[in-house]
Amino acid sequence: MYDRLKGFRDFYPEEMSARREVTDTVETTAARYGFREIGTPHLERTQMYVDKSGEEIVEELYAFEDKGGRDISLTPELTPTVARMVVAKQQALSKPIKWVSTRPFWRYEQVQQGRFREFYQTNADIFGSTEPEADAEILAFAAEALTDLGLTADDFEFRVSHRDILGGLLRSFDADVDVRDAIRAVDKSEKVEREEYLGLLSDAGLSYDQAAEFADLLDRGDLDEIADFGGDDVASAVENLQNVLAAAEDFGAGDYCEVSLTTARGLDYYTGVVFECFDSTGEVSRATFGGGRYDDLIESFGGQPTPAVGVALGDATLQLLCQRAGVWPEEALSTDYYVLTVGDTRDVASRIARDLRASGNVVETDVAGRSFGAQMSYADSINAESVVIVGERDLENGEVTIKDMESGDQTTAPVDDFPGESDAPTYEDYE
């Protein structure tokens, strides 16, 4: 007996049910929106990562050298290959590029509610504007795919800052800031205590007294205030939010979105406005997901300066915020029709089950001998709507019963007209 590896997970049938409705869901609203689906590899060079992030990074990968002698990973996220994408094929692409993908990533770490070692994401870029607009279709199409999937205001909040405001900000005080450390640190803030907090500033470079004024200055959030604090550059990147979140109301995001300037987003290729998808309640205690700006990556992977924002709705964090609203689809079979066979009828079973499919049905039929008792209980177990039972006496009289599963009341239809001109004919239509 083989044991599942931690952090992995299996999905039946049942549960595949309804994580497939989310993502059908998820889908579709970026369609909407024009985002076009790309494929991606599941395997990249390590130094690929180790070049974004450092050599420390190599310890939360599936990393290992393949048979050819190379260094090679597990991809834990999508954007440094949709930034290596770009570059590829940069003056042969259509400005903005506008990518989204949905598949699974790898990243050895401490397996906790809503993180595990596998797990999937639909991730949303685009490529080429430096636009506040681009910024506001990011919220906008995660703020709909959320309501498509029957979620409210009530429900969740985008934390919106923007790393130029933090940034400015620390290099405004007369201190030698580590500012990467200390952007760090107020991603942690929400996390620690608010003496540690502090104490993370103040081993980024900070004083005390100016990692406390700093921290209370975020805490206010009053964006005139930190504008006049902070200098030409802080009072720049306040325009830029405030454009953003003026483009979001217009958009249709403007409800979801508040300023919060201790969201910061942990990874540092980020370069603008970031945000994060909370729980509104708290029940679901970490983020949902995020995203944000990341103008400089393409460069630093080769390309031309490409700005580009873009957003990634994990699955786990999804749908626990899904299940604490009350939105997370059944998990439960579904099946339009099962064709029974009694005797000797498998001809025209067929028949039958190849006309509903061509319909757009879900149809099964027997393909394991079994009895009538057996077939029936089978319908049942796959929440079969309708059952056509094919019998050798029934097709004598030019026939076929129909039960109607959830009444379990039955009638008889001439089985040359069956299913006719309907897709989808049930009890109704011949009783």
Contents of the next structure:
2 protein chains.
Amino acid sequence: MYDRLKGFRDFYPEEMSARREVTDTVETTAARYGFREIGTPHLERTQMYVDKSGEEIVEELYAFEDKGGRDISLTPELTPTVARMVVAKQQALSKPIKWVSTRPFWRYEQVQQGRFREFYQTNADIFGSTEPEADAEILAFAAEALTDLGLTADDFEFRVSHRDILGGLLRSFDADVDVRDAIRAVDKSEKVEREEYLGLLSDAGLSYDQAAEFADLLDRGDLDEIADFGGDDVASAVENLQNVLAAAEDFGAGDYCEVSLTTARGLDYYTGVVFECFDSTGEVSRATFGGGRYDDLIESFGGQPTPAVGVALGDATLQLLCQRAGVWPEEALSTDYYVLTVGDTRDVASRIARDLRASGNVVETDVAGRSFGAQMSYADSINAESVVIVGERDLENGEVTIKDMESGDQTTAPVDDFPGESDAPTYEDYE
Amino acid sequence: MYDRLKGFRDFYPEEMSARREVTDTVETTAARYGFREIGTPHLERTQMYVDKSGEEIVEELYAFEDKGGRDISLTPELTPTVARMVVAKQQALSKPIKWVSTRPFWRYEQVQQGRFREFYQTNADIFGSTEPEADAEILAFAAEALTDLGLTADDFEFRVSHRDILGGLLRSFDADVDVRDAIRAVDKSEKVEREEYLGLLSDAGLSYDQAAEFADLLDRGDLDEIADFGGDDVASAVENLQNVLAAAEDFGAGDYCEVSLTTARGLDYYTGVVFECFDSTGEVSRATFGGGRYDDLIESFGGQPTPAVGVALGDATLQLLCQRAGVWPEEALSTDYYVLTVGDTRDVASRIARDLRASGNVVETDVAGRSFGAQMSYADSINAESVVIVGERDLENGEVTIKDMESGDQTTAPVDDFPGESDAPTYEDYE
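Form predicted together with a further copy of the same chain, following the form predicted on its own:
Now the full complex is given, and it begins with the chain already shown.
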């Protein structure tokens, strides 16, 4: 007997039906916003991640050499791949480009609740607009996907921040700051003690007093104070953040957004607005997913300068959020009809099954040569709403029996008129 | 600039919309037959393939060692994974088990037309029935998936064969035959010259005369003659094949099936009926996909003996078949509404876009701060059916303009009554 790899998951039909319902909801929301589905390779050259995604991801890569001597990796995230695809057809694509996809990714991480080595993400991105409406549309799509799943403003909030506010503030100190390291420190600030956080900021080049002042500024989160403190660049980033929030308000996402400058996002390539969705259902508020603006990535891939903003919803944390809020779909099979054969009635039973399927019904019939009782028990196990019994004796009278599985009521119907005109005949129709 | 790996594909939105339509059709057909979707890992232990899938697949594996020292492989096919999943929950699963999934697989192969290193398959399998109805349901599902795509009996045929007929015939010769090698030779028989084919059979242990007699028997394909020649085991396999074809006839797939004993399927684990779908649209008839029975695999994975039969439809050959038959969906975007803003009208335009989306429409609006002309040109590029123009001056009169993009006709509508009661208001509604 073989075992499954650690951090990988098998999804059996009941659980899968709930997952499918959630994915379909998110993808339908994206489609209504005009995000267009793309299909992307699951392997890319390792160098793409070494160059672009920052140390953290590279350490977690499933990387190896293929039989042709290429250094390749299982994709740990989508953004570098879509950047490559935008560059490859830059001239032909009309902008703004709005793309969406749902697929697996892989990172060799410590497995824990809500974190697996194989996970699924729905990524939605907009390329070709620096305008605040693009950031706001990403926020609005993400909020609407969640509300379409049944979540409310009581269940989640988007904590919105801005990389240029953080970077501008850091640069405004009289110190030789490694902005990248300092932003990583901010990203960790909610997960570590204050002293450790200040230590990380000091490691990045701030003095202890500067680190404390910076941390306090972010904690207070007073945008006017921050604009005054940081100078023109920071003031302009503050204005951009405010414009994004105003557009998000117009787009219907206002109720879900709040400014939180201690939100930073771990990945190096973010440039402007960044945000994280926080789960407010539990005692411990935690990040469910996030996104943001990455205006420099396409150019760094050799393309024309192309602004970009996007979001990635991960399956595992989204499932936890939905489950805690009580909106995770029921994990159960559903079946419209089971067509039960008794004796040598396969030809008639098959005709009925085919007619019912032609109207779009989910229909099973016997493929295992089983007894009446075994078939009835199987019909029950797949939650069949109705069972159509096609028996030799009934057929001699030109009849079949239709049984409502919830009530147990049954009646006969003329076989020549079954399923008849109705797309979904029930016990009641023939009672 | 980074390049895509050889044998891997990027799918941009137009092509992806056609692919999605095809996948949805196949999955919907499977759902109507009561196949239940599962989700499966994309990596497994390499040993599973070394033990089970035969040399050909192992040579093509994307295999490597993970950071934990495990020998792992990208999944080259689904069957070993579903066998593992059946074994893991054998007691809890009610039988027959009917599973379906669509996902990528990887093999390091020579890239050619219809063959890529990353490819997609829809796999459908039934576990727990030795009855011919199970084989027939797989044939019927596959045939109906193709006819639901618009294909007809002129476009494809299923060539149906039986491993126990081939194996029984081979064992009936007075020779020390390696049945596995001989069946591989049969699998190659259509692709190589007759002399090479007979040579491969001789390598497998038949004398040259026996090889010629065996090849002639298969070519003639007279089931009565073969049953007489091969003895009881072969006669019983012939009966099973005939029973499967009779059930397939009842299930509506009779028109698509014909006996073809030179069809063998390459994989080692097949046991009973095997079949291949042949594309009859072109001058060169070729295999599009195939399937068959594999009754021993679950037991060899450490499970209870569990019969199984399945089919796998690959994306690339299916696309070629559909394209040659002229039923490949149009590769184009579709959009219901573009809501165009002129001046400072974002709040009203957003409200209209949200109302239209709430009725299920695909709606885009400006996220890039662009001019009237640029927005109209973008609306055209996404094939918007209608454009709703929300202009400052119109709004002063309490109006918006709705433009039919095909005819170019436009008229005004009262903004307070737009979109009004209709889920999909058109130019005609306000004319």
